[in-house]
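Quick heads-up: it's one chain on its own, the form predicted on its own, in structure tokens.
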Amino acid sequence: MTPPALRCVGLCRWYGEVQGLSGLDLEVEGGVVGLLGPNGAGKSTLMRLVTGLARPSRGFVEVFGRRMDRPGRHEVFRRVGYAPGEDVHFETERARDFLTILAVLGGDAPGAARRRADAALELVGMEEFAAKRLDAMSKGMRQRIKLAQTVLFEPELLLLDEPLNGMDPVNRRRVMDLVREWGREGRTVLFASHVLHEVEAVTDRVVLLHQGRLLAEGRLEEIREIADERPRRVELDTDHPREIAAEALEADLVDGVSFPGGDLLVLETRSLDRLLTHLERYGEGGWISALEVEEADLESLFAMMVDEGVTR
């Protein structure tokens, strides 16, 4: 059986006192996956220790089924691209020649590295700036050679460490193509962001960390379904909000009802689906004049599932 891209096994990290991360077990193959989690989650940390620039405290990684802690790792080193959340430049070098160094690093000849150089410069949209010092260029700019030189080697693992990170709206929409793409040729993509709705814009696919720990993982699908087991809010404008509730309570569709003012009746239910086909008759009969519900977004529910601890 072809093993997976990745796989971590019981993986720690600590720095001193502080914990990086605490049992990582996670195994990513194919495709985009998400790496979401606030600043400080874990997420670079894991990238780093996939990457060998840092070692587990305990556990270990693999990478196409080669342990990163034995020898022999750096045979898989070609077949992984690494997008750093900080800079990694050498600044003084033009971005046709910063690329063109790690190609000829990485093996080829001058003539060869050069145009690999190129097509990667061509593919992240940089190739009129080829010839532009790094240390002149803006955040976004850098930004993009760093993706230039982590699909330099066509790698079959991309690790993107907050790869939007001070890019403009059309750039960003251009990585995220590239991105979706990537996925969609077969490559496996780990992408790490603080923000949801980049990721959601790339992937179904999440892995959610939180202080260094699992918090639950996945497709977004599945994971909404947690915040279904959390009650949800339905609003209505009606003129017989007492009749509805006091209905609604009787039947055991609601866990809370209150009445903010005039016509309103906001109902909570664990049993959404339910408690909506119960206000269909309503409806029909006229008595609902409008219904609203309150659906979590991304940013709410992972707020959610790390105040209730919630894992899976």
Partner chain sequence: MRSSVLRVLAGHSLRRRLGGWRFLGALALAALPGLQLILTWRFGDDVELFPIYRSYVVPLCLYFLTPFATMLTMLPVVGELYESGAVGYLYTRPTPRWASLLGLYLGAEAALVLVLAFGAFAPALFGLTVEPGGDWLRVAFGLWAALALGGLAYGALCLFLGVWSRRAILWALFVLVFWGAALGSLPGSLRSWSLHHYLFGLVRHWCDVEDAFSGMFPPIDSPPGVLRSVLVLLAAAAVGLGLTSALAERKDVAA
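Having seen the form predicted on its own, I'd like the form predicted together with the partner chain now, please.
Below you will find a single chain and nothing else.
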């Protein structure tokens, strides 16, 4: 029998007395699975345990049947692509050189690695920035480079840790389209996010983590109903905050607007989908350099779910 792409058995991880993950049993195979939870829920801990970057305190992880706490685990990365939550940090490199280095580490000869790097840059729409140094890029651009390194070798399992953070609306849409496409192609994608809307846009299968525990699995509609009653904040970095705010108010897309200073604009909305669609044209016009969807109340939403007994 073919082992699943990812299998966690009784997976625990403590940091001193702090519980990062507690007794997680999970199997993931085929398609996109959203890993949803507020900050500190254990999403990044799970990603690091799955990739062998951290060792479990108890239990184990298998990726394509190979234990990730044993020697020789590096072999499995021929089939896995990982976009960490951490920034790229190889800032002295140009985009193409960074990807070429990683392609060589993946097994390519330098010439083939360069061609593969170019193909990955094209896939994420960054081909014109191939010669740009990473430290001269915006966070959103580096996020796309991060995604490009993930798909260098067309992996069967993709682990994406908050891949949309800091991206402008146009590229968020583009990346979400890519993720859905990978899922349709039969790849397994574990898509971690603290933003319900992002997860909902790419899949209806979710794993909910809260305080290191598995809260629920595969019941997105129920969460949706609870979440719909709560406003969400959208933070924009823009040269035209007042114009955008005025038009959003006029179109009745926002419940509240604030200008925290500088080029920042914060919009509160209960119609997130419509608002993001509305904002896309500003992104295409170059008015918006970064966009973050915050769900500051996800923690309380999850606490409410615990109270209401929404468990798997």
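For the two forms, the rigid core is made up of the largest set of C-alpha atoms that agree within 1.5 Å on superposition. Numbering follows the first chain given and starts at 1. Keep in mind that what you see is a predicted model, and the values were worked out from it rather than measured.
After superposition on the rigid core, the Cα atom of G283 is displaced by 2 Å or more between these two forms. For S258, a C-alpha deviation of 2 angstroms or more is recorded between these two forms after rigid-core alignment.
A displacement of less than 2 angstroms separates the C-alpha positions of R55 between these two forms, with the rigid core held in common.
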